[in-house]
Amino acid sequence: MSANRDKDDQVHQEKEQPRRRQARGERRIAQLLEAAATVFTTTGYTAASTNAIAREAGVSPGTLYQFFPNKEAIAIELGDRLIHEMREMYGEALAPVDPATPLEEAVASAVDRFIAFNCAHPAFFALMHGPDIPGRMAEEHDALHATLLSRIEGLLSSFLPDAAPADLARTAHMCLGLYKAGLELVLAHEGAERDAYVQELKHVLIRYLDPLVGDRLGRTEAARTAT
């Protein structure tokens, strides 16, 4: 009876050891990716190095190389995770709009979600808009960009039902371009000044879309008074 129990305990321990090693490995990877995000945000992808990432993570370069062969592999893994999170976020941020929703509310809701994501993950902007990102990441970014434009077009079509496809595509490109330009300014500031730039970005998008939308979406009392 005791021998069987000892054998069961040994089998259980043998099963648990790989799980513990896997859990430790996942924690180490998360630690390295967090450090890489800090380094990429601070120095940019091109100037970053595996030594700097290892130093930021508080580990030896040898430990880093147990999980990633080079800087590009780290950037790709970090980028993949951030892109996945971004896709989940904009699925909610760019949901169809109720025709009764005020334009100001619709714009503010989408902008706030995107700004919150980018402020929480500044490495996303550093990687996706840097001058020398890895090829695979550039491809992922292009795919993300195309999907994002498609979702913006879908959002616009919900309150511009009579617009021609070419007009919707052009308007979507303008909205995304304006947002990216504003985002760079937002990320360059902090605190109250950052909040002020976020508000300016919303104003720019609202004033661009307002003549196109007209009275299709609801208008807040403040906007009616302003116009």
Contents of the next structure:
4 protein chains.
Amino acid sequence: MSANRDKDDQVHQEKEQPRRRQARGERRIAQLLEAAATVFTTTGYTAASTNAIAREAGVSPGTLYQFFPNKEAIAIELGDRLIHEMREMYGEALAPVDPATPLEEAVASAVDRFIAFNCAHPAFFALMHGPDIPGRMAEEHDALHATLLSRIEGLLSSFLPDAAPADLARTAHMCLGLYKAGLELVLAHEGAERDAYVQELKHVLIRYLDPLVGDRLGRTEAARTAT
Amino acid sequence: MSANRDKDDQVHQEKEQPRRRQARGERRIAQLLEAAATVFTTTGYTAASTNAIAREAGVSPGTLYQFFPNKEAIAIELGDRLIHEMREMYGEALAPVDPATPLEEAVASAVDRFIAFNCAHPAFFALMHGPDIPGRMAEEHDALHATLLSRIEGLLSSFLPDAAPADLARTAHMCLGLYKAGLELVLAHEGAERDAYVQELKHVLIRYLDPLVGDRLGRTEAARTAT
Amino acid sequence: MSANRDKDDQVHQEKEQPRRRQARGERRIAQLLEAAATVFTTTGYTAASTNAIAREAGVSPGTLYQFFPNKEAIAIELGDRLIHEMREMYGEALAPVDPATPLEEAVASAVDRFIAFNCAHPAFFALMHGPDIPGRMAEEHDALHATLLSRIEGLLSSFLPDAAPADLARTAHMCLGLYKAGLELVLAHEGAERDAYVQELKHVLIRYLDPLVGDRLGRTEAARTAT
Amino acid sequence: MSANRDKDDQVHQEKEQPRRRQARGERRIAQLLEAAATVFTTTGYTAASTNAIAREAGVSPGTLYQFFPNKEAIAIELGDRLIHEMREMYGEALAPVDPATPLEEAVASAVDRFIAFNCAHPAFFALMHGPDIPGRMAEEHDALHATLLSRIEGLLSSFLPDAAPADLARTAHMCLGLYKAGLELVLAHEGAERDAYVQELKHVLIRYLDPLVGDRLGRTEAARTAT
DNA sequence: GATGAATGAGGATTCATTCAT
DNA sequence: TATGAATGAATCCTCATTCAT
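Having seen the form predicted on its own, please provide the structure of the form predicted together with the DNA.
Following is the full complex, with the preceding chain placed first.
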């Protein structure tokens, strides 16, 4: 709840008692988004039906459409909130980092936090799970994607201050892709095996990035060491 | 009515043999699979409808069901054929490799071939594209997945002869995941950018695997060199 | 927005209660059941299609499914309502009867009422009309059947107080079977011929039951008299 | 195989080798009818599909339609053959009987034979199982029905020589209906319970008919005795 | 005759969305 | 606002029947 989001509370856009109205509305929206998260997680985004979401939220379909113009909008808003929550949890985390931090540590911490967040908010995975058709990115996922990318870019830029923007963007895309791939495997397993996959994912990212960073100190040693 | 058809006179109590197909049927099947490939590619597997496939093939829905009991069966058969074709193109490629081959070269070649195959058969991507919900792998994708995994394991085993089976399997899973992630990015771009992504994907895999191979000769040097 | 609706403000976490229906919905249900009755009567249960029922009711297929999960449910509800109506018309009729009533009279009255009811509600016949394959009783008909049987057993038990339960059940099954058979013939004819069949049906039942009752007074005389 | 059916063998309707052709055709027809019997028995007439029958017979749908113009025709022909077989087994059974035979005996014997026949040819039941809609008798069942009725009338006429034709017909209809009702119950049970139902069915018929016969000797005594 | 391919309307059911109350 | 009713096109799939070979 940073400063720029509290404004709504102060500005009365409508006459009457907008406070109460909005309060109830907010609750309904939260209710619906929670339900959506559950349904997305359970059935996947595509298979999720608006009726199912409304039912899960304990409201009528009509009510749902009072707050969201369509299914996509629900996904978008849910994504926004998740991003927001992420930001709250980790600050502008993944954001520029003390350049002195070893890459290893930065990556490991980022992965751990990402994964923790995903486990806490399984809907995140469902929303992140890209387009069925490469190239055609649906609006829902788009926003989420863009945000994640920019955050990853932020992180990377502190390690690769000299990289060309295009290269940075590409690297960020790669990292996100690799992360999603790893996450899928992580979520598909449990216990020790899950931990092992987490470890592998870290290796992948560290080894991928390490040579790009290269000349910054003697960090390369780390990447060279096998499991 | 050639001689070998008059046998009917002796009343062959025909058992439940796989009904012999006519040439026309074989053609229809090919046609339907081609149509399915198109539709899967265009809309993704989940959104693809059997009616759409039939329409694309220029036949009635009933005809489709004469050859396939359901959508899943189409995906499975299409997957089988693609795998088969892959095998024909590359032999038991990706299969064990001359251990003297440098990792770099092996990975680069495998990626190039995989990608070439995917570009030639875009449906492959649609079929490979995993489950919406992690853990719940549908039968359609399962077969394809299993085959790919075993091939990758084959390739890896020549580089990691001493790895424990569980580790080998995990590594194979990772490689496949990474590959799929990279492929998505590759397919989402064109021209020089696409090539750049191909290169990145190779880096990812090589750097990920290199330390695991490690002790085999002085191959590590390669991985250390940045783009 | 009357007072009792503002309670929402306290956020009643509404559980999975049987969603309260609106009057309109109740009307639609009645409408749909009426339509179903018509279609069942016209085409028979098996051949009746949900789309046909919806069309007959003048609504879209979707509307039908808002109230009934499937065809079976329609049949069951219709059956329930018919049973209910029957009970209302005749009280716990067919239920135990003054033991002094002559069998003849009891049967005649029961048959007359049953037939009158069937003529008023022809769908009853369609629903009663058993399984296509003996032994495999579908749920729809089952409930109706069971109810009818228990009512017949009730009637019978006042005449056969000493019968073993198994015999009573068997006799009830026979009576129901005979009744259905007779009903079919009755409905297939009109006017005087119909009346004649009604008479025959009564004879059949009376004569079948009379010897079972036997020792109760000199009732046997009746059965001995021919048409 | 009475004399009037062997004629086909002697009369060459077509030139060529009609013998072989017809022979093969007859075999196919028999094959198809057998398959139809199986399918009708398994799924009921309405639910039986021509494709299923062809499959069961091990031939293609096309072949089926080479011999029968439609599903109905199959049922009709199957019914005819069953009737024919019945006639062969029991001669003009159920046909007029030595008037001295006690009614009891005649009915019991007829029921036993009918039931035996039904158990040997379960398709008979499926075909006999009347129209879903009273009054609308489909052609398939019609023929079977008519034949059965005329046979029952034959039987009855020896017991009721003085009955008006209309009464005779009505009584025959009743008997057939009662029989079908009883058969359903008989087939729905097994072992001792089945036998009990057979016994009940006999009682029903005997007691129903006895008073109609009445004046013929002292037969009434039998009917008066309870189980 | 025999085959298997082909049809296409029709079946049950779902779902995003809109409407009347 | 909130509700539940209403929609209708779309989904997968079936089946009696016809057609080309």
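Positions refer to the first chain, counted from 1. What you see is a predicted model, and the numbers here were worked out from it, not measured in a lab. Take the two forms, superpose them, and find the largest set of C-alpha atoms that agree within 1.5 Å; that set is the rigid core.
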Given a superposition on the rigid core, I'd like a yes or no on whether Val186 shifts its C-alpha by 2 Å or more between these two forms. no
With both forms fit on the core, is the shift of the CA atom of His145 between these two forms 2 Å or larger? no
Spell out whether the Cα of Arg113 moves at least 2 Å between these two forms when the two forms are superposed on their rigid core. no
